[in-house]
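Here you get one chain, nothing else, as structure tokens; it is the form predicted alone.
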Amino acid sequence: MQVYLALHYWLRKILIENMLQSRGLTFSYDKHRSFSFPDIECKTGEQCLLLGESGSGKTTLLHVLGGLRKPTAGSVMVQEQDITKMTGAALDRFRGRHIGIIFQQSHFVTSLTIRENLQLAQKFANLPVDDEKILQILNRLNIGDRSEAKPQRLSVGEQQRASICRALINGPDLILADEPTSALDDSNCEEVVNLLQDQAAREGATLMIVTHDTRLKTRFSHQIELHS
């Protein structure tokens, strides 16, 4: 049953043409700060780069796009569910299955280990614990000798790589990065956005990141430009 389960699921995932799409997004903060966005389309698999400079709605977007913030007004589909219209545990359970967010801030819980915060990751998202899993995903990205590790005890780059993990622990459909190379050198950058790429890849993952970072522009051919 679960293998016929696991068959289904990649079917349709494989079947349907754009992972990511929105149409008509607005949202306001209030009536001096408010955005009108672009839609969007992002095909299965597809790796996108969302530009824009500060001001521009970049991280707001992001968190409409994750389910983070409720739009004033427009849809956002993901796997074709309109996530606009969830709330509560049924978004909750759905963001959790479906999307890794990367945030420019890790907001790990400082009293767990990075095992113990991606387990939590896996219960958030109504999924059993599954530790080897979360191993084989550190050792991936070379962090496999930390998962005892309090995330304040973690390099600034291991922390990095910890968010990926967390990001990629339940096999989402959509990966959403929010500025993860605005702080880096040419070298880590190049580095960071390897492994974002490479594991998106690997997973069969859309792929979007979100940065005034010009130096990926050459990275990505679906690229979208937000203006202030």
Second form
Amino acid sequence: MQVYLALHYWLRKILIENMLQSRGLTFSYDKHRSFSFPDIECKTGEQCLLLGESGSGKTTLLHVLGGLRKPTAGSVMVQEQDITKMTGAALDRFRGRHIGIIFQQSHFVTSLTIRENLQLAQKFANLPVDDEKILQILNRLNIGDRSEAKPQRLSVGEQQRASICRALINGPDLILADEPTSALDDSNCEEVVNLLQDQAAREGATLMIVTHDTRLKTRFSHQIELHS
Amino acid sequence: MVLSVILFALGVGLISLLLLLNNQLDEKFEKNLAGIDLVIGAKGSPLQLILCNMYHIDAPTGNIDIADATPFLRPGHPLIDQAVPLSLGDNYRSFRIVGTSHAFMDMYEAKVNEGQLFEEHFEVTIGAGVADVLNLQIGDTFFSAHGFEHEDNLEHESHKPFQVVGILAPTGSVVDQLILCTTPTIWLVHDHEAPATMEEEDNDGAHDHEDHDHEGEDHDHSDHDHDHEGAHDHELFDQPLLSYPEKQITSILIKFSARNFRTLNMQRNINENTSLQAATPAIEINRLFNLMGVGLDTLRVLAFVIVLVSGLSIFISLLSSLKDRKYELALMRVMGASRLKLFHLILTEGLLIAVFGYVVGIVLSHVSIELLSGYMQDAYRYSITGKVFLPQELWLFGGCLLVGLISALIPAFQAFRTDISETLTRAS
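Give me the form predicted in complex with its partner chain now, not the form predicted alone.
Everything in the complex follows now, all chains and molecules, and the chain you saw is the first one.
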């Protein structure tokens, strides 16, 4: 299994040079509020930091990169496929399979347990439900004992870790994290960044963190700055 | 959600209840018409005459002399195909004892299931329902009680006991609830009990007294053996009914050989020129249904309004829960669910509420009909059952799905249109 995974990551690395690449992205909400973003390039397996003040359009950019929103102009290549050209169910399926997104605040389907939330992620990505894998990932992030709890019963820290689990569950090629640390104190911030970096490396996924949290600056060599 | 289901169940339950009641009552009334064209009895309310003598619900309007009834009972009347005399006035454990002739069985198409038809006085053939409820078997004997409600202190023990000689097969008509015997049996029961004669309301009773005086015995109930011997010896009533013109019956059920203006004239003639009253069952029952129909129609409208309101409540609850779950829906999109999937999800939710509501409502109505049937049996001599399902209930199911679908359509469309990015931005 380990050998197979290693082979898979290696193949992905040589076959696809740039996991994420954007060209000439602009987005306008209306005449007065429009953004134009710098071109972004993230190599396969790389970990990047996208820094920007609030109001610089960070979240908008993350949504465009994650295929949650269409840009006004420009292209976003994920795994060398232009997701701005994808439509409807095809885009949804692609997102479910290849992109894991972590939001600033953790949200879950509140009527389901943590385990069922992760099962849902597998189902929506058209992947078979794999309870063993779910427990494995939950254990790896030290919340295996919370698998049968409803999300709202978890502490904020546990919820954050559970949402990281959800982003990882389908073995995504690209992980996008929106302000994962801004609400956390220094020690928790440290822990979450460690977790994200470790898990992304372990899954061989490309990681991009979008934040205004300057504490993270020292942790990433590849940094992109957004200006408003 | 739960509220929507409850509301929906109430509407469905009420509709199904009305369907069941309406259907079964219609069927029973239809069956009990038994092709009877005319009922002749004492003057009074025509509806009462019908209810008493055909449905065995109401009290009799009174009695008629056989002398007056002779023209209709005598064979060979040009318009009459069948005429059956009825004598009422007694019950056993609140099941009516009806003195009549064998032609009664033909009229209601009742067949003997066990034993035989009554031949001698005090022999009875009982309806299937009576045998069932009272657990009577052939050879069993009992004493009747005066009137139509069971009361222990009204029991006559002064005559020979009734003996069960036959049990009829179930007919689904009122016959199931009757105890049948010869007409003179009713006379014999009452003749030696002057104060408690057949019908209190129209009791000329004079001849009863005379009969009784001849016996020269006192009519105390405790002396029943003597009493009964005396009565029995005194009058055997072994001749045809028409040989006793001074005796009385309660009514005559008539089937015409053909319905035409002459039969109409005959009815008018009876009502205008004799001391008797003639009533047409179909007309009276129609009148009754028209009176009741207003109530039923109101209930039906109410039930449909409830279903519509519950549809509205499904709509509102889906829409408002959509607001709370908008983020969840956006999240599902992030996880890879398509717009169509969310559309399906919300539609399914609406349909599930409708299906649950339907099932709960149907169970509710059938159970309450079952509970009601005991009461109906006692009060109206009608056996109804909640164990039948009507084809209309299948239609109702279709209607429910439609209401659920339509109510969920707009919320589902809203879910379909949810903008993931907007929702996520606004919520965080």
